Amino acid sequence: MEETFDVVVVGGGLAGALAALALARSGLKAALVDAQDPAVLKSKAYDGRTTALAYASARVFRRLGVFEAFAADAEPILDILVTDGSGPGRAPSPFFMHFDSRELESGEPLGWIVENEALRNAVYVGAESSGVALFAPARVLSAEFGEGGARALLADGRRLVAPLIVGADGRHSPLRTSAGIKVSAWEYPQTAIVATVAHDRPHKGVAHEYFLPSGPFAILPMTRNRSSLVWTERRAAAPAYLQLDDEAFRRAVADRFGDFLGDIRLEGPRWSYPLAFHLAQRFIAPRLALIGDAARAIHPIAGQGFNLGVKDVAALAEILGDAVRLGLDLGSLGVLEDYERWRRFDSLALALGTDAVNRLFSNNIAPLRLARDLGLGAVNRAGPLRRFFMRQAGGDVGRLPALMGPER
């Protein structure tokens, strides 16, 4: 009943996939553990949402040889369109901020709009075809951590053995609560509606970002003429606007889309969800390293949440990669503290950017209105500054994993 790993990986969502995928293919012996059925986790009544991948993650998956199996279902993000808004119906600031991918020295897109079940399928496929051991529907009861190792229990009798457990079991990730690791958190007054419209004319692969008082309204580019919203609306009101039927939703989110793309129809259900902070004041513990939400949540402002995870893949397998060449213990603390070093210091930075954002052009105060759409057309016309946050809007900046850096 006990079976042995390199690495066990707890999670089977888009990050503990990935990393259980990426870990298999540096030559680690990985094992992936789920409370869920697998073939519920890839249908797409289980996520209809979409990802914004950007382009140093999107080297990931090239690299990991599963980016053309969601080839066909990934909308390049050619343009970025930033503008501030005082309400619904309303003409949006003159001032604005324009990310165009043609300026990028290495002529990749921006990123990508990639929907869930198209990304976790390809992952899937891939870490099985690499050899990753999957446990799935397996709950895990209880995790030990000593000196010689660490073990999962699982409801059904087994156990898993290893060096190292990597925690990818989510905001609320039990692993973490386990170690003793204790979070900085927050909730926001907001709540995500996410769905999908198909719209009469082409969007050019323009993402925009629409700064209401509420929050941030995104249109991003999808495949077949279709956009991905994911529209933030203030959490007292966001409940009568998802009682609404479905023509009543259609004029509120034409209110705020605007008629640029032309008559716009609901794709799909919508989808909700509360928006909170958290940050794990430790990624590690003895023969523990977490990634991905369970290491911390971010709001969804710029879409790097999931870009985070993927550096925390790219950036921990090759630190343990590192690690066997060297004939080191994957799970002592000398090996995780790199993985802690490289990625802790990285996510607080951006978390708390992102949080600032919000914070700045979540409101309708005029000094404050009338500051940030100053700073967006200074940003605008200063050509070095305006790359320097693309670049950081890609995720290509900073200390770059192997799997994240551009292409020799």
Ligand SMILES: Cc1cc2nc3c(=O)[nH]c(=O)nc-3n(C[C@H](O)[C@H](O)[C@H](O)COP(=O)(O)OP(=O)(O)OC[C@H]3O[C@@H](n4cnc5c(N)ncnc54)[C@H](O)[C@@H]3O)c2cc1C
Contents of the next structure:
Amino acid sequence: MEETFDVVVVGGGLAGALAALALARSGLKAALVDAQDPAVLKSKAYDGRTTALAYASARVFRRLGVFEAFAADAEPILDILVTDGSGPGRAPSPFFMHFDSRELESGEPLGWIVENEALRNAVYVGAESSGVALFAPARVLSAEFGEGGARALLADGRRLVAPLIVGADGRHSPLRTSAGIKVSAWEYPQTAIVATVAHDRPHKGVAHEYFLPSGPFAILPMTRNRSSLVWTERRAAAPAYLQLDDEAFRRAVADRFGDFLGDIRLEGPRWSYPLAFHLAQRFIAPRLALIGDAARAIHPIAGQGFNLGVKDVAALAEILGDAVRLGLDLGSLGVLEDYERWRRFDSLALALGTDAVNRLFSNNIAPLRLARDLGLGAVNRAGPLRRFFMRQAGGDVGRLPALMGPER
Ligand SMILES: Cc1cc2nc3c(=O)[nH]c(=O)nc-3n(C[C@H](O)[C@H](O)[C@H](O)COP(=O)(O)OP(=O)(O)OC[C@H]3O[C@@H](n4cnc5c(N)ncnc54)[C@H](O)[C@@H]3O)c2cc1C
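Could the form predicted in complex with the named molecule be shown next, to go alongside the form predicted on its own?
Next comes the full complex, and the chain you just saw is listed first.
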């Protein structure tokens, strides 16, 4: 059985579901395919992470009409404090970098901390009510990219036909492989341990990035006086921490966390994510555009991975909207090259930048410690440079798609 669409999005993670929603809102007949059962995808047990949604990305959710669905569960990030430390239980370096949202002209917070479960549910509700045809659970077995159109073959024998397939099938993207696109990839010797803690004192909307020799330890403010931890640990040491009983794990967290938020209590389970870097050498092939982690998956040190995916979605929706108006073939290389030019350089700079920062900070080498601490202090004192990094954290740099621009 064959069904025809304007665009078929393969992969219903955050990037793919948002793409299907944005494309449907711009008037395209969109299909969204994911191998997982949507009830599993949308459950808390599937993904315990939070996302630091940059303020420019939050504008996309607002304009697509789905921000309100998770607004009550989103904590505004008012400040970001970056400090360097030599180890758990030891005082941090006196040098730091402080981003204050009150310095932003737009008056927005630097971003929002939202539970992935809430984000995913909001985007799925939006996609389904915008007419996206959802095929899930349904695995794409193979895809053909021909002169006249692209075809995705599902495991149950159905075929979805469209001028363009959007590959949102994650960092190991089978579509990327089937299109012959090479990828630069390496593993970090690090695992991210993710957990939620409740604390006695208010966090006041401050996100902390605390660099420890094993990797960054992020404390991200959540609603209801909770914080989400992203504790980057040496890969070899992570399993031992993950197997600790609750009280021993709480003490290990508290050793790194300090006591500035008073007593802390663990809420819910712990998750772990082995970290790796993937950058596709091309973001397009005839009748294929890669978005989200399928295009590049980066270290979570700066909380920018999904934010890059949001910009992919906003840029692609704009380019395809223009192509429809001009009567162009949506899957033609002429159209897709505009998308690649817009997104690949931006991604390259941020992907390599986050990789370099992780290497510079995840060690205890004295001369490097001195250099990076002086660097933190220097950026903090230099107003324009500090504001540049604040806008970078807010996703507000480079050419912004209309969905990400400021309110006029
Ligand atoms: C610890 C950690 C913290 C992070 N924190 C942040 C943050 O604060 N801010 C931020 O911006 N980013 C953050 N990120 C990055 C962010 O989580 C990812 O960039 C984002 O989740 C990627 O979404 P995606 O939709 O591209 O891919 P995925 O979530 O991997 O989705 C891919 C989907 O494709 C489906 N699929 C695969 N193959 C097929 C097939 N053949 N047929 C059908 N379906 C298929 C899968 O089932 C899956 O649902 C973090 C990452 C980590 C590891």
